[in-house]
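A single chain, nothing else alongside it, follows as structure tokens in the form predicted on its own.
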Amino acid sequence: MKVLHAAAEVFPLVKTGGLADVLGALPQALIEEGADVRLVLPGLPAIKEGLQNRVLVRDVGALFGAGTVSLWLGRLGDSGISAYMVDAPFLYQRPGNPYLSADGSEWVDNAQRFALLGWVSAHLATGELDENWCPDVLHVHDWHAAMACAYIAANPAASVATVFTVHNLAYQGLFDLADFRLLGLPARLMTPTGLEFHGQFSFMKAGLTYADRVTTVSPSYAREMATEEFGCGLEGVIRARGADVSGILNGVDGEIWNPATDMGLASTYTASTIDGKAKCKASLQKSLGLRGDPKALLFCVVSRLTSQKGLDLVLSALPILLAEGAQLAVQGNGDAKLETAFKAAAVANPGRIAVRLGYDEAFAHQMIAGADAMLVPSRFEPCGLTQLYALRYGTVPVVRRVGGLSDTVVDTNAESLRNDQATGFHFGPATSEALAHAMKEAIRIFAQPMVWRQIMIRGMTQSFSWKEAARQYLALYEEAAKSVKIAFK
């Protein structure tokens, strides 16, 4: 089975969230399952930079506003993934955020560079571009390569299958329809039940319509996507979709998220030499400032600071989380009223709140190693990463019971303690009551030490494995090439 990645992210070069993790991780698994992938991204400074072995494939022209376009192929770092770069300096030779300038805002001619990553990605498919190599599958992932379902469907001779992901339904790349000219489709694809959404037009619209198979990162999150309060407005394409949709839940990289063999760690440790944990806490407690206090429960949030993330109500739970006796270390960048606000909440509270705005993935293992409990109250969330590294690192997960967070952390309650399956804390409205309700449960459980290490281990000894999501994929891309190979005959 050969199968063709399209997306804006790799990690370690490029990443903005979890995207970027996925795209570092599920090729590799699927490869170990036997598969013959590659990817195709664009040529971001970073990426262009990492991409090693690079050979030119195709000079392909002037295309999208870029006055050179080249294809080239190499191997992505130490992985050895092969990968095709869209070479477009034009577009993608610019500082900083993928999607955003120095401000803020986006880019004015997205619509143009990630057209460009679609119109590629469906010509790659289609074998048009490289006549050595030709996948079954494309498989696309988020609003930034979206537009190749929709050059793939005007193209009535294209047979390959195609797989949409939609890793975050609410950032739907959404434009004037003044600029659809500029994309080179047919305009019998401009109406409400094509690309038109809301007297725009809509990337994220054309991956949910045209291909033949969308999946999301949880099962979960795969209903809640169907329904009002989480479809962003796309809930009623998603439904006519039906039995196409399915969600496959997200993995961990346990070379990479290990805590066995995490050399930045202040100490190793395993569920069966757990104590290491202890070293890890007061380390961070020490590197950030906060008391050397090894009963009182360190939560931590390592997220971007946005309102989807919920980090609002961790800001107004502080005074019952400071009242227990709590501390809190957060890393993280976003909303400047956010930022300000926690580094606010660290002046006033020395020792006991700790602030890093930004991201460094270094450090992001130290505090997931080092805390008690990670916070993760997010609004909505597809499937979520970070609950997912605090589990592998015995830190208990105190998340909101929505999408992915429901479908990997498991409530504790006397049930779930007594049938040893407890591996966290859920709660339900998105509420700072609500929030400050489930963190008192977790601070009177942690002050029952036996208890709290039956649910650190049990969570560490979870297993979401890349190779499980990789098999289900690999069925999944069988599905829909069948499916196509029916349609065409």
Second form
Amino acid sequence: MKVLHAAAEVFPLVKTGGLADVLGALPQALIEEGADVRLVLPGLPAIKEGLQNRVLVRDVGALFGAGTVSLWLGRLGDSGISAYMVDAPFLYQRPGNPYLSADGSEWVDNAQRFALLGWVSAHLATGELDENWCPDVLHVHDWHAAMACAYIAANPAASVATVFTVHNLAYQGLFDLADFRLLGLPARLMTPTGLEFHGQFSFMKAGLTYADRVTTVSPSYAREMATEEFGCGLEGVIRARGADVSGILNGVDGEIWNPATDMGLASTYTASTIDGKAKCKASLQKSLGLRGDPKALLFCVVSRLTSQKGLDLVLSALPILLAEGAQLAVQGNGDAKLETAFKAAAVANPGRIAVRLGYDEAFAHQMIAGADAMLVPSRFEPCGLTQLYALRYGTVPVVRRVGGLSDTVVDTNAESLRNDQATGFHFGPATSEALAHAMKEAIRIFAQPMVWRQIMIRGMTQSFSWKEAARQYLALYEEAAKSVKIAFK
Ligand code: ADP
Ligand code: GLC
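In place of the form predicted on its own, output the structure of the form predicted together with ligand GLC.
In what comes next, the whole complex appears, and the chain from above leads the way.
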């Protein structure tokens, strides 16, 4: 089975969130299951730099106002996985965030930038750009690459199967109708049952409508996406796809997230040498200027600061957290109001609350290892990876019962404790009261070290493996490829 993954991010080269972690791990897991896998990525500065031994596959010519476009094939540094890179300096050679300019607004030419990624992905998938390799399945991730599905739908000769994975429905790639002409797609696609979306056109709809199969990153979010509450206006489109939509849970890359081998920690540890975690806590408290108190429950947050993540609820629940004698360490960046409010809380509560604004991959490991518990109060969460990393590191997640969070964390109650299944704490409504209640419950159990230890160890022994996810994707690829072949007979 030959599979081409099309995406805008890949860990460790370009990462704004969990999408990059998925592209950094899933291809390798598929290869280990016997698949022949390649990636296609935009030629962003870090990707261009990180692609090794690259050779020119083809000069594609002038496209999407990019001047000249060329396609290269090389290997991704760490893994050695083969990746195509779309080199279009005029569109991609820009510093900083792949989607946003320095002032935080979308790049004005994002329609062209990501249409190009979709166009190249589609034409690679139909064998028109590389005569030496042609995939059976094109697996497209998020809106950035989704237009590939429209280019394939517009080509009556294309027989490649397509799978579209939604990592986050809230980012849809919406553009002015006037820009549609820049895409070179037939006007017949610009209808309400095609790409049109309330007077604009939508990249996300290209994936949702034209892919042979649609997946998302947890079974619960697959169901939630079809509801008005979580569907971001696309619930009707998703419902119309019926059984073509499914959820496959993300995994954890155990090479990168493993407390037994994580050399960036004050001490490595396993479930049977869990005392090493106390050293990580003491070291984290010290480096963040928190009181060196082993008995204070240290909560952490490692997150983008956006409304999705529900961190305003944490801010409102701070008085309770402080009254209960707990501590909080936050690492995140994003929304300016949230950044300011967290910084102010840290200034007002020295030794109790510490906040690091910014993105720091290495320190994220130290935070997750050193904290006792992690707060993930998301309003919606397609999968969520940080709570999976927390579980692996014996850091007990306190999560809202939503999406992938409810699929991966087992709430602590009398029954789950009795059955030794408890791995964290849930709360329901997106309110600070409900979050505070769950935090208080965590603090109450933390005061019973034997019970807390049981929950930590249960969490550490959970297996969220990419192997399992890869097997499910492979079964889906087979099914999608078969359905396309039948349609072509
Ligand atoms: P999302 O993709 O919605 O942001 P996930 O939980 O799936 O949420 O993935 C987030 C990823 O980004 C994780 O790998 C997490 O460790 C990382 N991350 C988020 N914020 C930061 C930060 N400020 N510093 C370092 N890593 C971060
Ligand atoms: C998105 C989602 C997150 C998910 C990640 C990787 O960014 O917000 O829940 O874990 O993609 O699939």
